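Next comes just one chain, in structure tokens: the form predicted alone.
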Amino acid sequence: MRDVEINIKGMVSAHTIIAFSIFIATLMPHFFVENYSVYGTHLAWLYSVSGSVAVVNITIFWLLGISPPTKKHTLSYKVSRLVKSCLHFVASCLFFHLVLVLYGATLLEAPLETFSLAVLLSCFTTLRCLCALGPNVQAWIRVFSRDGAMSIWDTCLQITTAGTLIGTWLGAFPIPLDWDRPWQAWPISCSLGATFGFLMGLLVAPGWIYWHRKQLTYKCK
């Protein structure tokens, strides 16, 4: 149980962190990019967040032993590796992009937007999974089945995916509507959405693990 404890203070400490950055990143673009801002230079913002997320989370998850141990120690190996993590980071954005453009996103209409949408969404779902699981489709499978979670990140890992994908949801809601407002412009509100969403699964993943952590102490490493 204490070991549970000590974890769970580790990982509010990660997810200060983390939040903190999106707020600096937030920030940064406004020496560097003229006339910014989150609405007008919304792409500027996207990209300074996708970035400080995507360095953030695998300093962090480096730092903290969460990634998997390899077996294997030889520079091969781990080259082989780190090339199946960004095949499997391309693969995310481009699944991402194609399931936005089924769900009503424009094809031929602002194909960056969409696709640096998809680049955020990965930065805040997949690469958290490539940092703690590696490059395995099967540990993936394993950790958003139901009862699949073999320790607290892997229940972070859920309810931070969850929070992020509600959160993009619900920000499409206010796109069609008639309001003729700046942030209703294609995919402010979608993106907003899903760093409010991720930002609301750091928030509340410790405090619920936190509450269940009687029953999740089986599942902790």
Second form
Amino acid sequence: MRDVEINIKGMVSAHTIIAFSIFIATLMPHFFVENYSVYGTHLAWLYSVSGSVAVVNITIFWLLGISPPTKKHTLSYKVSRLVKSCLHFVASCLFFHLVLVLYGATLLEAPLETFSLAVLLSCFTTLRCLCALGPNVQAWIRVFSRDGAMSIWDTCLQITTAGTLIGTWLGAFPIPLDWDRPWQAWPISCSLGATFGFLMGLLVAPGWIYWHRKQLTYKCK
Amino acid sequence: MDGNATGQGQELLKGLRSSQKLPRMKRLPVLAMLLWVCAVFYVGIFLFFGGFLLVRLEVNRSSSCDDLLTPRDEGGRDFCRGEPRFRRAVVLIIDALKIDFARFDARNLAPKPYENKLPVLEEVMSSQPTHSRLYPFRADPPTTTMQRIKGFTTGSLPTFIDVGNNFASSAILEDNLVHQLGRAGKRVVFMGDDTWESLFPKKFHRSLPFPSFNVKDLHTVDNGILQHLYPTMEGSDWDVLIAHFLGVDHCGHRFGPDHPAMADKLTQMDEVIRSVIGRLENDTLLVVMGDHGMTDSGDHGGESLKETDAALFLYSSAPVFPAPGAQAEPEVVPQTDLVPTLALLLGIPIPYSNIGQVLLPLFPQHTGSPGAPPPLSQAEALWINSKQVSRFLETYTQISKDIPAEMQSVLREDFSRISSEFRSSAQRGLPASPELVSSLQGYLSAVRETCRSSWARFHPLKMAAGLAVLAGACALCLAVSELGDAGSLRGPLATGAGLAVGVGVAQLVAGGYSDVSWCLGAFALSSQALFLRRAWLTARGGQSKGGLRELLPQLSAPLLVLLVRCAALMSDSYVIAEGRVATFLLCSLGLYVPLRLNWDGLLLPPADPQKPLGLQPSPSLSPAVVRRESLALLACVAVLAGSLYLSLSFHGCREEQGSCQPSAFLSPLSRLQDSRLRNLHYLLSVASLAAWTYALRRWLRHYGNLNCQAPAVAAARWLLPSVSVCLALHWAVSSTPEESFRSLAQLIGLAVETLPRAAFALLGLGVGLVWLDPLMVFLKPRQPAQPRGPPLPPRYRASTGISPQAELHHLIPQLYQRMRRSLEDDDGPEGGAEGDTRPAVEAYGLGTVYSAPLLLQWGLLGLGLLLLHPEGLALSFLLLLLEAGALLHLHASSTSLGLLQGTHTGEFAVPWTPLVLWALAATQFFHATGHLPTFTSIQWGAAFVGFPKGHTGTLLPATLVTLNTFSSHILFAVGCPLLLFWPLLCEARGGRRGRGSGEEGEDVVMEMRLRERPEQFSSTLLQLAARYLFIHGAQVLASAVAAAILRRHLMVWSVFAPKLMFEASGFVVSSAFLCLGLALVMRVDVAVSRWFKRLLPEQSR
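Structure of the form predicted in complex with its partner chain, please, following the form predicted alone?
Every component of the complex follows; first up is the chain already shown.
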């Protein structure tokens, strides 16, 4: 039990750092990009947030040592894991792109915007999976089932991923409305929805785990 | 018999007698229950429409020359005084003459086919500026021809409800120009569109109507007019000549404005106008007008500017207009304004109900010349006009409460102030001041605006009652779906009927007449309330508390999606984007299925197979089986998503969607100019048609349903392909351009007529055969090959008849476990003795005994509906087949995944998720077959499939158009029971583990399982239908609520009201065809029972 509480504290600080990095990433491009605004130069914002979240996530997971224990420590093994992870990340970007297109994003009109959103979603979801579970799709699928979580980090992963996806889904709702707002343009509302969903996930996860710490029994570990 | 259907195993047949002992399936109660639920929905819809659709009261009074317009006025009579300005008039109505067609732009060097084709107007206007004018002529919506004729002859505004009368136009009873002309002794000669003849029967001095209904016919009406127009004009037997040309409109409907045929047609009209102008005399006014415009696709009916703005060209051989620039000209002339203008120019009374205002440039500003009877000046004309409008307003407010009282008093004060001013200036002998003229104009415009807004009159009580009945009906569906068993209907029905009669009698006594809608409302509400009360008591009977929770389904993802869908009906943006919204929601729910299964841990085999799961670790729970099933499920999701994406390319466009391009597949092939492209499209369509037919036949063959000699099998074998051939030939013939095979024109005409009719006849025959004998089961008796020995329990097998090996592997089904056991108990001693003497029996296709006829009917219906669509949509229909298959398999796979891992109990009940998917797919394919919930997008061409020369009645074309419009609703409703059968079919593949066949684990009985538990079968069917009705009913309720709440919204007549009408008609069609589907299932059940009975004496002999 104490173990869990310590872990939750670690999670709270980690999430604070990630959330803070998103804010910083929103503000930073002011100094580098001319006429920067979240709506106007949306892609700049999107790349900045993706990049910062990616870097911060990797660093935190590495520092906290949550990543799955590797059996071998040879360099070639590590390199192959890294390559595999990169391949998984790219594949996930392509997968998200495909899903977005199937949902009705135009295939030809704004491919760059769609793909950027796919990258953002991958940073919010797949990258964290990669960091926490390694390039092991079986494990990912296992984590996203009711009894599949094996640590509080797995539960946290469930919550943030669900938050991101639901946020993106809800973000698509305002697109057809005739309000003529700048943020209704594709993919702004979706990427904002994803970010808000992710932030909500970050916020909710420690609290939810804390309240349910008695019910959460992790089989292994 | 198909060669691959040779079976090996044989089983003994025995014990059919005991089928008598089994509980019977409740057929009639289920159907009665369904019909009642549907009836309640219909009553709700009827009540709501009674309160929502606007009705304008017609004032059945006529003006006459002797009328004193204001009682206190002693200034002599107003109408018919003095010499009229014109003695005669020629009115050329060119249907759908848009203002863009009439304008001429000399700088446009590359005009489109519809541009710069009427140069005569420009020439006349530049050479004789005081003789002629061209104005945009704005029609009031609805822009359909009959409403427009009503509008510009009576001078009033038509209401929305008139739209429905387009095909059954009845005589105009209100006072109108034609009537007034006749009374004044003017000889009105009419030629052209026969709609006039039905609107003004026996009103014309001479009439030459030509058939208007056949949209494909560009020339009959116009050539008919041209034959008679000039001789008539040159003769003297006429005063007013009305000629209504239809060619431009029909050309728009058939080819769209941007087509060379339009250029030809407009050039022809140019010549007509030229020759008419050449024949005009000085006392004659020429009016050339369009009754409405057209959209870029050539349709009309709505209220976009493209549809409302027609052209109005006025010309006289004598100068009538002021010099250009001398006076302010109206920018746009409302269509009603033609009525008082023509009436005063021709010296007849203005029709009683007119609310238009005179067109000022046609009247002199001052009657300066002291000639004997001076023509009316502008002020005088306006004054007469205002008095007439004020009189109409007084009459109208007496008979109706439409116009708000404060508005009435404002208008009345306004009028009395103006009239006192006018009288005082007239007494002083001064000409009316320009201020007075403009205040008269202001008064007339104010009246027009008031009428326009208040003829949106609602009946809130009826609307509320309709909403209550609809909401109650939805609750009813929920109660039925959650309770399963319906209970007796007699009590509620009797009470309802009694109350309805009571209400009727009470109304009769109190008011002298009874309103049917209130009787129906009383019936529906009371019977609903009684039924719901009983359901509530039943639910509470089981548990002491929490009864309501029993009745309400849990809020799960499918219901959430349904909620989002209903909420989306409240916003005009979402209604406009409905096609994409439905696709989005369908995609979301489809992706939700595997995610949910994974969350429940069902998608992957359990992590450690060593651990025993449940009580009996069965061999079929091997990870391989689960993995295969999961892969099948994921493949289904992929197919679903893929067909959703592809279906987006078949959407049409609403006017509100600015930058939208309608799908290229929606226009008929004959419109395509490029012959290579046309051939490509044709080949694609034929290929998808062949794929549709092949898939159905392949399925039937796979499950062994094509083996016997039954009539239904013949339908599947011969009718299905021959109908497809008919369709392909019909497409080929109808898409040949008219010019290419002149010599074969007669043959082609014959083929265009006979081929679709033959297809319809064959389809009718096919469906009839399916209903006549729906069993597609081949019975193969054999001599017993079993050795004497211990008497084996008798067995059936429901063979699919694939290949011997596969068959053995697949299904050696075990029928009627319970029945057999009871037989052994009862007839134990003799059973052993008789065992050998009975012949063995194999029944091919018994496993799909219910779904095979249903699917066959589905396929036949699908072909029939496809025939009513443009050729290119064959692809979309193929996608529909694919998607329906994917949905069915998705449902089956998730059920069997649940069964495999022991979480599913083997109940038949169809959960909400597949049903919501199914119902959403109906909406999605409504859009993906090019339909939209607007009246302009109705595919009228469907009425001419097989009837290229048009119709005499209205029922047949209306039916064809309805079938075309709601084809996807029809297909999904008829196929709805398949959702119940599919998981049972797929047990052949997955290895379903029902609890009935515990010991013979490997046996599969497929749909025969349903006959094992007939009571559960019928209650599940009822539940399925109730849920499906609930999903559609909730959408109707939501759009009714939206229309009620937003009834003063800007978009109500262009978005919400049409949406509601389409949703409600879709519901009516869906429910009717759902009942048809269920009735077929019942019919099959009857046939199966009979078959078993017949088998029994044969086999026991």
